[in-house]
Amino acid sequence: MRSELRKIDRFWRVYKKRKSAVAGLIILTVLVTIIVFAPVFSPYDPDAKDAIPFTPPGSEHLLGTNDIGVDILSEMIYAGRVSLIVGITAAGIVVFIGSLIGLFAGFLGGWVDEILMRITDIVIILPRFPLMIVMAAYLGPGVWTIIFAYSIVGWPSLTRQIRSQILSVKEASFIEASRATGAGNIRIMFTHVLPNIQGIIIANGVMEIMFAILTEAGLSFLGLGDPTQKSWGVMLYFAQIQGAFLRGAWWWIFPPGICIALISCSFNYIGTALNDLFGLKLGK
């Protein structure tokens, strides 16, 4: 235990000295514990049609109002939570594929490698958000659909990268210790090559959130999302087809916008500390 809370103390004060990574950890906790704890913070509920449309900010609505009456400001908190389990779940399903792929293409070589790194380079060569598009718009608008359509084609970059680390990784001198001592190649890649690139997958499952909110919120915004669960994309879709452009109700458009930019700079800036931290640990 007291090792563990060394190397995280350790981590922090590393991690400390990049301000911009700092930065983005505050604003991310923020977030997230707005969007966790919507009903402590949302003054209204997010489905009350109770206030008049079109309403600009003020003190009874901070954010004003939509088209139908419904408070901008509950709207885009609850909203946070359809963007941020996409993200989640898109990302998840992503780091799983890539890191399986990329760990039996890296370790296992030879023909298990040629065929694995052939349909990765096939993946990767497709333009990736019109084929989203097309296979949303072909499966049905939704948040599953938004979730399936990214988990198809955004794994195959970081299968590369994760294929790249092992192939260093597997020379090392524990690998052939543990080949010496009877383990077979499915426990050596998940006993102790998986282990040692853990960090990587971590920084780039960061990375994949941010990559999956801006999908989402492209996609909802063209209309494919799902209208009855809100995220900030299908806000700002809302706000396109019911005239807020035409009225001038910025406060319709700039408040889930800044949103979508506020948590997808907070990953980013996570992410790419990461990256740098345990790609510099890796390398020793």
The other form holds:
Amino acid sequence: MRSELRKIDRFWRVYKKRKSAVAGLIILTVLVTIIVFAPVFSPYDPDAKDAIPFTPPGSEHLLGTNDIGVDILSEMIYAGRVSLIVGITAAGIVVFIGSLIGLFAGFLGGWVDEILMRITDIVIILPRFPLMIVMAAYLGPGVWTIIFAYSIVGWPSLTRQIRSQILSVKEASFIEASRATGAGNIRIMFTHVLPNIQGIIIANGVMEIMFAILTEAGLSFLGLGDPTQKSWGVMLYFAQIQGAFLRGAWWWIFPPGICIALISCSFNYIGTALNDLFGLKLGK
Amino acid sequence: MSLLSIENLKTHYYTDSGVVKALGGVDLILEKGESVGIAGESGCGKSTLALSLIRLIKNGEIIHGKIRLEGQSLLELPEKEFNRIRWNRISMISQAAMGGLNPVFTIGTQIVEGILQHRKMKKRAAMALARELLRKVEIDPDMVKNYPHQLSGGMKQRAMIAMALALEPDVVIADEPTTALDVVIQAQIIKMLRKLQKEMNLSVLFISHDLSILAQACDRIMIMYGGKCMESGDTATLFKNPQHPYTRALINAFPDLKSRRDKLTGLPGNTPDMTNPPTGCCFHPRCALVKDRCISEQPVRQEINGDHVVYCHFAKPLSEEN
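May I ask for the structure of the form predicted in complex with its partner chain now, the form predicted on its own having been displayed?
Next comes the full complex, this chain leading.
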């Protein structure tokens, strides 16, 4: 336990030297706190439609209201939940699929590698966004559609990275040593190889969350999200179709946009820093 | 019945440039409690022999021969059953300095993980055993909590030895266990290994290119060249009365503190290309005493005296000259 703490402490000491990474962590902490404790922070019920439509920001409604009289700030805070959950779930699935395929391809090699990597190649050359739009349109709009579509096309780049790392780890002599102890392939893969690349998986996972949130926003903006489960992307979609742009209701457009930008930036900064830090560790 | 017997073992590797005949028929017997050294230059097949014993040959296979452990033939065993032999009955000390320990786990975790693979016991008990093992190899038992990078090279090697001894195996293969360590640490580790071997009545197969280490650590030595045994015998005899020209060349290539031999003689040339080994005696291209017969005819086993064995056409005549 104490050694775990010491590890975290050592990690933090290197991490905090990166200003952007610390900034990312602060932004993320603030956003996540607000999103998680949405009932505490949102001034109104996000479903209450009792204010005057298109009220500009003021003392009563900090960020104004939308076309049906919903307080934008409250709506935005609750929308963050959907964006974040979709992002994390999709990224989780992508990391799971990507790591597993990379692990098997890299470690087992031979025809397993050949087949898995050819599948990866095929998926990687598919035009991602159009394909996701087609899939989402075909399956019908919804949160799970977006998660599914993203999971299907999102994993190949991670797989390639994981595989290349596995290729170098599997040549280490502790792998041969564990074979000499009588360990089988599956055991070696999961107890010896995988822990050695956990850093890369974590760093890539964080980056994946960013991509997933952006993708979700993009697809939702195009109307492929679930209108009953508003995410930031869905908010922008409604702003677009309900004439926020025509009426000059900037307070309806900027806040969700800025939220998407902020959360993406913070995940990106953190992910980049983690990638560097774990990369350093490997080189040591 | 001897503990471990190897008969006419042939192992080939398959490479792009052809079939490498890494082992060309090796015989070896290891008795209980005995320590046998395998010596030879790089590429002579020492490590291939070790890897063949635990069946971990990559890009190649054992094509011929028998390996018996207490009479049980090992080469025919299915992989699953052989996995029970690995580490449990034949364990291997790998080169810790070359990354034999997994960097992301503590020493203790690694030892425990291995123990639990083969023995049904509580994790607690396994950890206690790990600590006991570290004490045996003369490092602080609290090191179980440390990661490999927190240990010095010598300590890592000791930890590797501890791992190899965990299940009290019948045979321990030590493949260059002191490579990349400084001479002082080397000597300490050899001494400790020797002591443990006596205490636990282990049978050790000690592989090294360094004859002086084998001289300290082993009861018997086998000299290998080109994937074949050149000469084998008990350590003292081999050093006092080497019969094979290659053995002599190896001995002369090492400085000797006691006798006043002021010139070290190197052995010109390189180890043979094993995709296409030399005809006859495989040492003939580098042998100073080469005769026509050496090129055309493979030397057969000759017993000089007891278990002192030589594979050279001219062994006996030369010993008579001496």
